[in-house]
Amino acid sequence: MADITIDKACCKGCDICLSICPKKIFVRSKKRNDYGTNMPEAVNRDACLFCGMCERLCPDGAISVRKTEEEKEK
């Protein structure tokens, strides 16, 4: 399982990372962040491919995806 987190204070719902993941682990949550908008929620995070595709695009660095212990013993 992927540790995937939004940094709330960055994210402002521009949804690059819902349209660029190849496993379409992000959805729109209910949750708002200080800017007003609806942020991304990472959803089914066994399916990550840590191809790393939404932190790179992300254009304001909002995203981070590690491998838990987990994942780096496999």
Given for the second form:
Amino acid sequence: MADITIDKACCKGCDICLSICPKKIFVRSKKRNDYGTNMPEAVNRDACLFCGMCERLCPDGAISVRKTEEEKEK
Amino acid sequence: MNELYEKYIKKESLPTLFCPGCGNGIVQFAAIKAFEKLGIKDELACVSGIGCSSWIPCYFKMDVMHTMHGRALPFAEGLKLARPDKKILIFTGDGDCLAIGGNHLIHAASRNIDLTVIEINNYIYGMTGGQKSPATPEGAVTKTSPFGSYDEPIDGCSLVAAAGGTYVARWTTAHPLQLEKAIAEGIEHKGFSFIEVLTQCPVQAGNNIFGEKSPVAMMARYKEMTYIYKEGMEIPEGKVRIGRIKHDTSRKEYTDKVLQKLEEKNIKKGQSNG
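For comparison with the form predicted alone, provide the form predicted in complex with its partner chain.
After this comes the whole thing, all chains and molecules, with the earlier chain placed first.
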């Protein structure tokens, strides 16, 4: 399972990550970020391929994807 | 927050002033990735002019000059001649680079001075409210061209290649991996490197030129309207060429020429001749 965090202080709610993820891990949520818009939430984290597109295409560097200890061992 | 972002960005000035969905952030991250790949954080200095895109280096934890409108290149040339050991990046927009600083661009390219220019082209003057820029496509309705733009857009890459720049590439924000590679190549290349990046401006260009406000739709559009040239292929009409356009290592570099001349005349750098 991937350790995906979305920073509340950086996110601006542009929704690029929702459509760019090939496994559709990010979904819209009702949580608000500091900018005042709705921020995404990471569900279904087992499906993550670690392609890194969400990190690269997030214009605010809010998303961080890390491998957990179990994944590293594989 | 992303690990790399934490390493290279001043935390106290966050959030960035870019609008939600703006492509400048993607270029910023691609540049950070390129720095990390090369591992040259301490050798870098950035220069920028005025405009949305010129705010990109202002968040970096390194030496940055935020200078006058259109004059980023003269400042950078001066910095390069004073400190030839530094690798200098210039972040500039389409208006800053092609309109206000157009002449400086031509002359810097013809000198072949060792700079890396990243021109962020969003087809419009975004910061001042959506006026026509030199890169605005023909027929686009903007605040200053209400009946559609009459002018042919200026192609920055062709201009620099013709003027004598030795590394010319064009990518879009929909190609972040290739963009990162191009920035790294541009920094390593000795000579004038020019990288044009087509970015989305969902607020101004999205409203006026493309008619769609979603950043994702604009990025998909950029993927559709571009092509990568391969040897012997037919050139599709009305599409923009992306990829590495020119790479020439045969021309001499300007700083080397200047230093060589000083050595011939027995003048030490930093010493006045009198």
